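Next up: just one chain, as C-alpha coordinates, the form predicted alone.
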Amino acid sequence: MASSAAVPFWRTAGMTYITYSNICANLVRNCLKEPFKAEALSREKVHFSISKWAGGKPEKPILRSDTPGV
(Lines of atoms letter the chains of each structure in order from A and count residues from 1; the text may use other names and numbers.)
(Lines give C-alpha, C1' and ligand atoms only; values in the text may rest on other atoms or scores of the structure.)
Protein backbone atom coordinates (compact mmCIF):
# COMPACT_ATOMS: atom_id res chain seq x y z
CA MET A 1 0.00 0.00 0.00
CA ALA A 2 1.49 3.35 -1.04
CA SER A 3 1.31 6.37 1.20
CA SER A 4 -0.20 9.64 -0.02
CA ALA A 5 3.28 11.24 0.26
CA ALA A 6 4.39 9.12 -2.70
CA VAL A 7 1.71 10.59 -5.00
CA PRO A 8 3.17 13.18 -7.39
CA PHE A 9 1.87 16.71 -6.79
CA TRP A 10 0.48 16.97 -10.34
CA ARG A 11 -1.67 13.89 -9.67
CA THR A 12 -2.84 15.36 -6.35
CA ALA A 13 -3.81 18.54 -8.22
CA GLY A 14 -6.02 16.43 -10.52
CA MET A 15 -3.80 16.71 -13.61
CA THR A 16 -2.42 14.08 -15.91
CA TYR A 17 1.31 13.98 -16.58
CA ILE A 18 0.71 15.22 -20.13
CA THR A 19 -1.16 18.28 -18.83
CA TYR A 20 1.60 18.96 -16.30
CA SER A 21 4.35 18.63 -18.89
CA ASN A 22 2.47 20.91 -21.33
CA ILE A 23 2.17 23.59 -18.66
CA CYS A 24 5.90 23.32 -17.90
CA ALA A 25 6.80 23.46 -21.60
CA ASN A 26 4.65 26.59 -22.09
CA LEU A 27 6.33 28.27 -19.12
CA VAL A 28 9.79 27.53 -20.51
CA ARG A 29 8.85 28.73 -24.01
CA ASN A 30 7.42 31.97 -22.58
CA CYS A 31 10.68 32.64 -20.68
CA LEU A 32 12.81 32.48 -23.83
CA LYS A 33 14.10 35.63 -25.51
CA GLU A 34 13.77 36.32 -29.22
CA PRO A 35 14.69 34.74 -31.67
CA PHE A 36 14.65 31.52 -29.61
CA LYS A 37 11.06 32.11 -28.50
CA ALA A 38 9.80 32.31 -32.10
CA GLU A 39 11.67 29.10 -32.99
CA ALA A 40 10.21 27.24 -30.01
CA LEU A 41 6.68 28.44 -30.79
CA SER A 42 7.01 27.30 -34.41
CA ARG A 43 7.95 23.78 -33.22
CA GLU A 44 4.81 23.68 -31.07
CA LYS A 45 2.63 22.95 -34.11
CA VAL A 46 1.09 19.48 -34.25
CA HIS A 47 0.62 17.44 -37.44
CA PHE A 48 -1.21 14.11 -37.54
CA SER A 49 -3.45 11.96 -39.70
CA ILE A 50 -6.72 10.21 -38.91
CA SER A 51 -7.83 7.04 -40.69
CA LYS A 52 -11.30 5.58 -40.31
CA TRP A 53 -11.65 1.84 -40.70
CA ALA A 54 -14.43 0.21 -42.70
CA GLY A 55 -14.71 -3.47 -43.48
CA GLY A 56 -11.41 -4.23 -41.75
CA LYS A 57 -9.45 -1.87 -44.01
CA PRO A 58 -8.35 1.73 -43.46
CA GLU A 59 -9.95 4.42 -45.60
CA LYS A 60 -8.00 7.37 -47.02
CA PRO A 61 -6.32 9.24 -44.12
CA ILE A 62 -7.32 12.79 -43.27
CA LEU A 63 -4.28 15.00 -42.62
CA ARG A 64 -4.67 17.51 -39.78
CA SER A 65 -2.46 20.35 -38.67
CA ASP A 66 -3.43 21.90 -35.35
CA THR A 67 -1.69 24.50 -33.24
CA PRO A 68 -2.24 24.08 -29.48
CA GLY A 69 -4.12 26.92 -27.86
CA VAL A 70 -6.00 27.94 -31.02
Given for the second form:
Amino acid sequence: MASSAAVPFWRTAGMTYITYSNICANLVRNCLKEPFKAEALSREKVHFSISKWAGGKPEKPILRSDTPGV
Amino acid sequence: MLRQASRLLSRSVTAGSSKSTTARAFSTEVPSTIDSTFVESWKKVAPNMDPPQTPSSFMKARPTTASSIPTKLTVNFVLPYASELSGKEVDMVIIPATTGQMGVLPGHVPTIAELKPGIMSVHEGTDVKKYFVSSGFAFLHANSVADIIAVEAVPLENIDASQVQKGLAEFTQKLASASTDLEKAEAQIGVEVHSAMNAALSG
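Would you mind giving the form predicted together with the partner chain, to go alongside the form predicted alone above?
First the chain shown before, then all remaining chains and molecules of the complex.
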Protein backbone atom coordinates (compact mmCIF):
# COMPACT_ATOMS: atom_id res chain seq x y z
CA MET A 1 0.00 0.00 0.00
CA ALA A 2 1.39 3.35 -1.01
CA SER A 3 1.67 6.14 1.59
CA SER A 4 -1.51 8.18 1.74
CA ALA A 5 -1.02 11.94 2.19
CA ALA A 6 1.64 14.15 0.63
CA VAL A 7 4.42 14.72 3.17
CA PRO A 8 4.94 18.38 4.14
CA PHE A 9 8.29 19.88 3.12
CA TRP A 10 9.47 20.31 6.69
CA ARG A 11 8.92 16.64 7.45
CA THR A 12 11.07 15.59 4.49
CA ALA A 13 13.77 17.94 5.77
CA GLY A 14 13.79 16.04 9.06
CA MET A 15 11.77 18.47 11.17
CA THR A 16 8.99 17.36 13.52
CA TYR A 17 5.60 19.06 13.73
CA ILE A 18 6.39 20.55 17.13
CA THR A 19 9.56 22.18 15.81
CA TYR A 20 7.62 23.55 12.83
CA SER A 21 4.84 24.85 15.05
CA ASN A 22 7.27 26.50 17.47
CA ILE A 23 9.16 28.17 14.64
CA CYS A 24 5.88 29.55 13.25
CA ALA A 25 4.88 30.84 16.68
CA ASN A 26 8.27 32.50 17.21
CA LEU A 27 8.08 34.23 13.84
CA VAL A 28 4.62 35.57 14.63
CA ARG A 29 5.77 36.78 18.05
CA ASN A 30 8.69 38.64 16.54
CA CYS A 31 6.32 40.59 14.30
CA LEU A 32 4.13 41.96 17.05
CA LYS A 33 3.83 45.63 17.99
CA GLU A 34 5.17 46.83 21.32
CA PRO A 35 4.03 46.27 24.14
CA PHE A 36 2.56 42.95 22.95
CA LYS A 37 5.94 41.85 21.67
CA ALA A 38 7.66 42.41 25.01
CA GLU A 39 4.83 40.56 26.80
CA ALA A 40 5.01 37.61 24.43
CA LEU A 41 8.78 37.29 24.54
CA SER A 42 8.88 37.52 28.34
CA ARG A 43 6.12 34.90 28.52
CA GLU A 44 8.11 32.49 26.43
CA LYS A 45 11.37 32.79 28.37
CA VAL A 46 12.67 29.48 29.67
CA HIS A 47 15.14 28.74 32.41
CA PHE A 48 16.11 25.21 33.28
CA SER A 49 19.08 23.08 34.17
CA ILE A 50 19.68 19.55 32.92
CA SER A 51 21.99 17.04 34.48
CA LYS A 52 22.83 13.62 33.13
CA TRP A 53 22.90 10.82 35.64
CA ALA A 54 25.66 8.22 35.69
CA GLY A 55 26.04 5.47 38.25
CA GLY A 56 23.17 6.75 40.40
CA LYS A 57 24.68 10.24 40.76
CA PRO A 58 23.93 13.42 38.85
CA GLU A 59 26.79 14.85 36.83
CA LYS A 60 27.50 18.55 36.39
CA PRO A 61 24.26 20.32 35.41
CA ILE A 62 23.93 22.32 32.20
CA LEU A 63 22.01 25.54 32.65
CA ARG A 64 19.80 26.72 29.80
CA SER A 65 18.39 30.13 30.35
CA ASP A 66 16.95 33.15 28.56
CA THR A 67 17.78 35.34 31.54
CA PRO A 68 21.59 35.42 31.46
CA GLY A 69 23.54 35.83 34.63
CA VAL A 70 20.88 34.17 36.80
CA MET B 1 -5.81 -3.49 -16.10
CA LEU B 2 -8.44 -1.13 -14.77
CA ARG B 3 -11.17 -3.73 -15.26
CA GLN B 4 -9.35 -5.79 -12.64
CA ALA B 5 -9.23 -2.87 -10.22
CA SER B 6 -12.74 -3.29 -8.85
CA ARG B 7 -12.19 -7.03 -8.44
CA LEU B 8 -8.89 -6.47 -6.65
CA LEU B 9 -10.36 -3.77 -4.42
CA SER B 10 -13.35 -5.88 -3.38
CA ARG B 11 -11.09 -8.88 -2.82
CA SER B 12 -8.82 -6.97 -0.43
CA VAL B 13 -11.81 -5.60 1.48
CA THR B 14 -13.27 -9.07 2.09
CA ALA B 15 -9.84 -10.42 3.02
CA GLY B 16 -9.49 -7.63 5.57
CA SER B 17 -12.89 -8.22 7.09
CA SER B 18 -12.36 -11.95 7.43
CA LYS B 19 -9.27 -11.29 9.56
CA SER B 20 -11.14 -9.01 11.97
CA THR B 21 -14.41 -10.70 12.74
CA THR B 22 -16.32 -7.53 13.53
CA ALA B 23 -15.73 -3.93 12.50
CA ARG B 24 -13.93 -2.44 15.49
CA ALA B 25 -16.05 -0.01 17.44
CA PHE B 26 -14.60 3.19 18.84
CA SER B 27 -13.29 2.73 22.36
CA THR B 28 -15.86 5.12 23.80
CA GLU B 29 -18.77 3.23 22.25
CA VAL B 30 -17.91 -0.22 23.63
CA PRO B 31 -20.30 -0.97 26.52
CA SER B 32 -18.61 -1.87 29.78
CA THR B 33 -18.19 -5.60 29.23
CA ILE B 34 -17.29 -6.70 32.72
CA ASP B 35 -15.86 -10.17 32.44
CA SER B 36 -18.12 -12.08 34.88
CA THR B 37 -15.97 -15.24 35.03
CA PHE B 38 -12.96 -13.14 35.99
CA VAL B 39 -14.93 -11.28 38.64
CA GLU B 40 -16.22 -14.55 40.12
CA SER B 41 -12.80 -16.19 40.29
CA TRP B 42 -11.40 -12.97 41.79
CA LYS B 43 -14.05 -13.00 44.51
CA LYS B 44 -13.12 -16.60 45.34
CA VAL B 45 -9.47 -15.73 45.76
CA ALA B 46 -9.77 -12.27 47.32
CA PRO B 47 -13.31 -11.77 48.61
CA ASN B 48 -12.54 -8.60 50.54
CA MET B 49 -10.93 -6.72 47.69
CA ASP B 50 -12.75 -5.07 44.83
CA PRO B 51 -11.92 -6.52 41.43
CA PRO B 52 -9.50 -4.29 39.51
CA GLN B 53 -11.06 -1.72 37.22
CA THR B 54 -10.14 -1.38 33.58
CA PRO B 55 -9.45 1.92 31.84
CA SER B 56 -12.76 1.77 29.99
CA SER B 57 -14.71 1.95 33.23
CA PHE B 58 -13.20 5.38 33.91
CA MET B 59 -13.95 6.74 30.49
CA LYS B 60 -16.98 8.90 29.87
CA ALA B 61 -19.25 7.70 27.11
CA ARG B 62 -19.01 9.61 23.84
CA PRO B 63 -21.62 12.39 24.03
CA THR B 64 -24.63 11.47 21.95
CA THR B 65 -25.17 13.45 18.79
CA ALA B 66 -28.35 15.49 18.89
CA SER B 67 -30.94 14.28 16.43
CA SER B 68 -31.50 17.77 15.02
CA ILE B 69 -28.66 20.12 14.08
CA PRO B 70 -28.11 22.70 16.83
CA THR B 71 -28.52 26.37 15.92
CA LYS B 72 -25.20 27.48 17.37
CA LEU B 73 -21.65 26.23 17.24
CA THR B 74 -19.83 25.96 20.58
CA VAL B 75 -16.24 27.08 20.20
CA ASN B 76 -13.36 26.38 22.57
CA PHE B 77 -10.32 28.29 21.37
CA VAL B 78 -7.28 27.63 23.53
CA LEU B 79 -3.67 28.74 23.53
CA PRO B 80 -0.93 27.28 25.72
CA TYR B 81 -1.05 30.29 28.03
CA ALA B 82 -4.70 31.33 27.87
CA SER B 83 -8.16 30.12 27.07
CA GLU B 84 -9.20 32.64 24.46
CA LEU B 85 -12.77 31.40 23.97
CA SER B 86 -14.36 28.86 26.26
CA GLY B 87 -17.70 27.36 25.36
CA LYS B 88 -18.68 30.40 23.32
CA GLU B 89 -21.81 29.96 21.21
CA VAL B 90 -21.29 31.39 17.73
CA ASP B 91 -22.86 31.14 14.32
CA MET B 92 -19.78 30.26 12.30
CA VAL B 93 -16.00 30.11 12.41
CA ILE B 94 -13.71 30.19 9.43
CA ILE B 95 -10.46 28.35 10.11
CA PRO B 96 -7.26 28.44 8.03
CA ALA B 97 -6.87 24.72 7.36
CA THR B 98 -3.97 23.41 5.28
CA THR B 99 -6.57 22.51 2.65
CA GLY B 100 -7.81 26.11 2.51
CA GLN B 101 -10.14 28.39 4.45
CA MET B 102 -12.78 26.14 5.97
CA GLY B 103 -16.13 27.51 7.09
CA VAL B 104 -17.54 25.63 10.07
CA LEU B 105 -21.27 25.81 10.72
CA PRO B 106 -23.28 23.98 13.37
CA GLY B 107 -23.73 20.38 12.30
CA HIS B 108 -20.39 20.23 10.48
CA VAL B 109 -19.16 16.74 9.71
CA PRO B 110 -16.67 15.59 12.38
CA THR B 111 -13.24 16.65 11.18
CA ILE B 112 -9.72 17.00 12.42
CA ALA B 113 -8.03 19.80 10.51
CA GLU B 114 -4.40 20.86 10.70
CA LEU B 115 -4.16 24.64 10.57
CA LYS B 116 -1.67 26.66 8.57
CA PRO B 117 -0.59 30.22 9.44
CA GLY B 118 -3.60 32.36 8.59
CA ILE B 119 -6.68 34.22 9.76
CA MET B 120 -9.32 32.60 11.90
CA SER B 121 -12.59 34.52 12.11
CA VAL B 122 -15.36 33.99 14.61
CA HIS B 123 -18.81 35.14 13.42
CA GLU B 124 -21.50 35.92 15.96
CA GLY B 125 -24.48 37.68 14.39
CA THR B 126 -22.92 40.73 12.73
CA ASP B 127 -19.85 40.59 15.00
CA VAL B 128 -16.69 39.25 13.39
CA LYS B 129 -13.57 38.71 15.47
CA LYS B 130 -10.38 37.92 13.58
CA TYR B 131 -7.20 36.33 14.90
CA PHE B 132 -3.98 35.50 13.13
CA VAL B 133 -3.16 31.91 14.06
CA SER B 134 0.43 30.69 13.80
CA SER B 135 -0.46 27.00 13.43
CA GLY B 136 -2.45 24.41 15.30
CA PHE B 137 -5.33 22.01 15.00
CA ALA B 138 -9.10 22.20 14.87
CA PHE B 139 -11.24 19.34 16.13
CA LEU B 140 -14.84 19.54 14.96
CA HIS B 141 -17.08 17.15 16.84
CA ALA B 142 -20.37 15.61 15.86
CA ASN B 143 -22.24 17.53 18.56
CA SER B 144 -21.31 20.92 17.01
CA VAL B 145 -18.47 21.62 19.40
CA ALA B 146 -15.28 22.97 17.85
CA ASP B 147 -12.01 22.71 19.76
CA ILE B 148 -9.41 24.92 18.17
CA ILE B 149 -5.90 24.86 19.54
CA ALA B 150 -3.07 27.11 18.46
CA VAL B 151 0.36 27.93 19.80
CA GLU B 152 0.06 31.65 19.09
CA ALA B 153 -2.97 33.64 18.04
CA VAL B 154 -3.01 37.43 17.91
CA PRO B 155 -5.61 39.99 16.86
CA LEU B 156 -4.62 41.52 13.53
CA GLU B 157 -4.16 44.99 15.05
CA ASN B 158 -1.23 43.73 17.10
CA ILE B 159 0.89 42.83 14.08
CA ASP B 160 3.54 45.31 12.94
CA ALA B 161 3.45 45.61 9.15
CA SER B 162 6.99 46.90 8.82
CA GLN B 163 8.40 43.97 10.78
CA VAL B 164 6.46 41.63 8.52
CA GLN B 165 7.95 43.20 5.39
CA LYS B 166 11.42 43.07 6.88
CA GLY B 167 10.99 39.43 7.85
CA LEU B 168 9.63 38.52 4.44
CA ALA B 169 12.60 40.11 2.68
CA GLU B 170 15.03 38.45 5.10
CA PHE B 171 13.60 34.98 4.68
CA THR B 172 13.24 35.26 0.90
CA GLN B 173 16.92 36.08 0.82
CA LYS B 174 17.71 33.18 3.18
CA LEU B 175 15.73 30.81 1.00
CA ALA B 176 17.78 31.79 -2.02
CA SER B 177 21.07 31.31 -0.19
CA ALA B 178 20.16 28.21 1.85
CA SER B 179 22.34 25.13 1.43
CA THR B 180 21.19 22.27 3.66
CA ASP B 181 17.69 20.79 3.59
CA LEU B 182 17.02 22.02 7.11
CA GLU B 183 18.04 25.60 6.30
CA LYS B 184 15.84 25.51 3.21
CA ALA B 185 12.91 24.24 5.27
CA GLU B 186 13.39 26.91 7.93
CA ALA B 187 13.64 29.66 5.33
CA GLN B 188 10.55 28.35 3.57
CA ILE B 189 8.60 28.33 6.83
CA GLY B 190 9.70 31.93 7.36
CA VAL B 191 8.54 32.93 3.89
CA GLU B 192 5.19 31.17 4.35
CA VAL B 193 4.45 32.68 7.75
CA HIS B 194 5.43 36.21 6.71
CA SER B 195 3.49 35.99 3.44
CA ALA B 196 0.46 34.84 5.39
CA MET B 197 0.81 37.76 7.81
CA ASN B 198 1.24 40.14 4.89
CA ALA B 199 -1.87 38.81 3.20
CA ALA B 200 -3.76 39.00 6.49
CA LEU B 201 -2.85 42.64 7.03
CA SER B 202 -3.64 43.73 3.49
CA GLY B 203 -6.66 41.45 2.81
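Quick caveat, the model's predicted, so the values are computed rather than measured. Positions refer to the first chain, counted from 1. Each form is matched to the other, and the largest set of C-alpha atoms that superpose within 1.5 Å is called the rigid core.
**Q** My question is whether residue 17 is one of the residues whose C-alpha shifts by 2 Å or more between the two forms, given a fit on the rigid core.
**A** No, because once the rigid core is superposed, the C-alpha of residue 17 moves less than 2 Å between the two forms.
**Q** Answer yes if the Cα of residue 45 shifts by 2 angstroms or more between the two forms on a rigid-core superposition, and no otherwise.
**A** Shift of 2 Å or more: yes.
**Q** Would you look up how far the C-alpha of residue 59 moves between the two forms when the rigid core is overlaid, in angstrom?
**A** Once the two forms are fitted on their core, the shift reads 18.9 Å.
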